[in-house]
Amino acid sequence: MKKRSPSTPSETPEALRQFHLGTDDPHPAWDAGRAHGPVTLSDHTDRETMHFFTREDVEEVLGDETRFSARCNQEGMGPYMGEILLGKDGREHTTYRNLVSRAFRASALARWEEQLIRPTIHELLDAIAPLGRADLVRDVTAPYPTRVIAAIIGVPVEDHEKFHTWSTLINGGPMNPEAGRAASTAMREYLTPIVEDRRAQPREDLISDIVHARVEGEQLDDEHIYGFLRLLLPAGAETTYREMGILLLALMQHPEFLDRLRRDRSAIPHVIEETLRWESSAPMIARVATRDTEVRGCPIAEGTRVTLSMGSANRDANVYPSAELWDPSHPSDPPHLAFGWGRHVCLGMHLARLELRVGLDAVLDRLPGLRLDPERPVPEIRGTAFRGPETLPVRFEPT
């Protein structure tokens, strides 16, 4: 195998030298990375990290937890979330994942679709349908998954705005530690009486399941309980609301396909998968090398932090034709990496797909003539760690 070496900063193309968390558009850097190969860059803390950009590299790292551990996610997000599933490996990861996975099994999702998800999206659309104009991020896509995950977990749905705010600040903790820690404390103080109530009086919700779950005969301690909840609320809302904004924006920028989809809803699942491939709302993930190793000839020393750009891998022209284009005629094989790969594949991916499918179907029904507001600036998909449009001003026919 041909040996590769990660570029040093002086050898790195300009687009990659400027690449850092918080940039509005990482695609120029990702394009350069796929063409150039692995690079070593400094992140916002000036810590050096090796970056991989191609589908083959990303898939290899994510698929081998014996060489690449997820524990760096605990180090990065632990100060804001506590003990989290994303930072565990091996048997420990499997054990803790099984505690919450029952809430996302097929039978549970079918029940949530009719009892919770569909009523939630229609309630939000009821409020804007007569108006003829709205900001879909503010009025629909942001509150929709937040309300859903709040109900599944077992916290008051009417407090969804608090959860949305806390989730955003906790996820942004590495960039703004003071705000992240404050949001983490506020969420725990809010959740404490609810957790204590479920200890005394269990209900049919995820908090009750977690509080009374046992791992190898022992009940979870508070750090794991609140860690789960601080992870599930942000993870269950942040990524889905951003992805739904991306989905709706892509459709409105392709009005001919939006009209076709109104007439034939059978293409909705494929449109969702193409959108996830084209623009993932959470396009990056980190690992750390557990020993001296290599990835397709590129040497990596033990302890090296590795950042994987799934958003870049999903646009790898060696895998997908015309990969930079949003095009529902693209084949769906091989599957995209928007939900990760290997043991840590996203626990909530089936819930996310369900929310996107039900949400899009309802928007097509309830907002005839949906189009971008011509009097407002065209929305942009922005961000690196999390991507999506911040606003989505639209017009439609009042109903």
Given for the second form:
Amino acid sequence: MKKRSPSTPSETPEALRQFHLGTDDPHPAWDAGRAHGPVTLSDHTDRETMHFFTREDVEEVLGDETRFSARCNQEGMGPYMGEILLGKDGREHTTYRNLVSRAFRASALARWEEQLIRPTIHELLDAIAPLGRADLVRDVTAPYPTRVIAAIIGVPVEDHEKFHTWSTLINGGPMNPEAGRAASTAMREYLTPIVEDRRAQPREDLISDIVHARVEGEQLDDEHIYGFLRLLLPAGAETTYREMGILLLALMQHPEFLDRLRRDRSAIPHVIEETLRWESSAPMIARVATRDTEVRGCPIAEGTRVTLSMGSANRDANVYPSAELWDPSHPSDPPHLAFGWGRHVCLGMHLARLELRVGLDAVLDRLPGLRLDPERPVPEIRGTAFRGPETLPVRFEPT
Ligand code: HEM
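Counterpart to the form predicted on its own, namely the form predicted in complex with ligand HEM:
And the full complex, kicking off with our chain again.
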């Protein structure tokens, strides 16, 4: 295979140079990265990371956990979350994932659809339906998945605003450590009496399962218990609310398609997959090289941190024609990588798809004439590590 070398800073295209520091719109950097090849960039702490942008490169790294470990996620998010599944490798990861994976299987989620997910979205829509206008992010997409994951885990749903705030600050910990640590402490203090209660009196919820789970005969220590809870709440809330905002924005920007979907709902699952491909709410994944190695001819030294831009791989023109367009007539094969791939593939992907499907169906039923508010600026999808519109001011016929 032809040797490739990651470019030096002076050879790096301008669009890529600022990328690692965070930007509202990473697409110009991703487009340049796919054309240019892997690059090494420094972040605000001068730490170097090698970035990969094409589908082939991303698949190779995610497909080989012996050469690329996820333990850097423990280093990055551990200070805010505790001991996390996302930072474990090999058998240890399998053991911990098995403790919670049953609750998130597609078959286990069926009962949540009618008991929890549909009532939650309708309750939120009840509040805005008579008004004829709303901010769909503030009023619907932000509280909806936060309430759902809170109920599944077994924490009081009425505290969803607290979870939403903590989730955002914990996920943003690497960029704003002080706020991230404060949110982590506050969340643990809040959870402690609930964990203690379930220790004494288990219920039918995920906290009870986690508190009473055994690994090699031993109950989990507090670091692992709170690690699970501090990963699951933010992972289940922030990603899905942002993706639902992206989905609704894309549809309102294609009103002819929105009308067609209102009449024929059979395309909803495909529209969701196309939206995840086009713009993923969590578009980057981190790994670290466990040895000196190479990725399709590009040399990588042991210990190098590697960032995979799934948002870029999902727009690789070698895989998807007119990849930059949101177009539900695109085939959904090969599947996108928005939920990652391999060992750490998103634990909550069936839940996320279910929430998006039920949520969109309810919005189409309850908000006739849904359109962007013509008197407000057109919302934009923004962010690097997490993407989505911050607001969605809309109008509809009051009912
Ligand atoms: C549209 C919504 C979502 C997106 C785009 C998304 C994206 C991702 C991605 C890309 C990964 C892989 C990370 C890696 O390999 O380093 C991941 C892992 C994970 N996701 Fe999601 N996610 C979503 C919704 C959810 C939900 C609803 C939950 C609720 C439980 C969840 C829980 C997790 C967990 C626990 C992991 C770590 C799995 C492991 O390490 O084995 N996610 N997610």
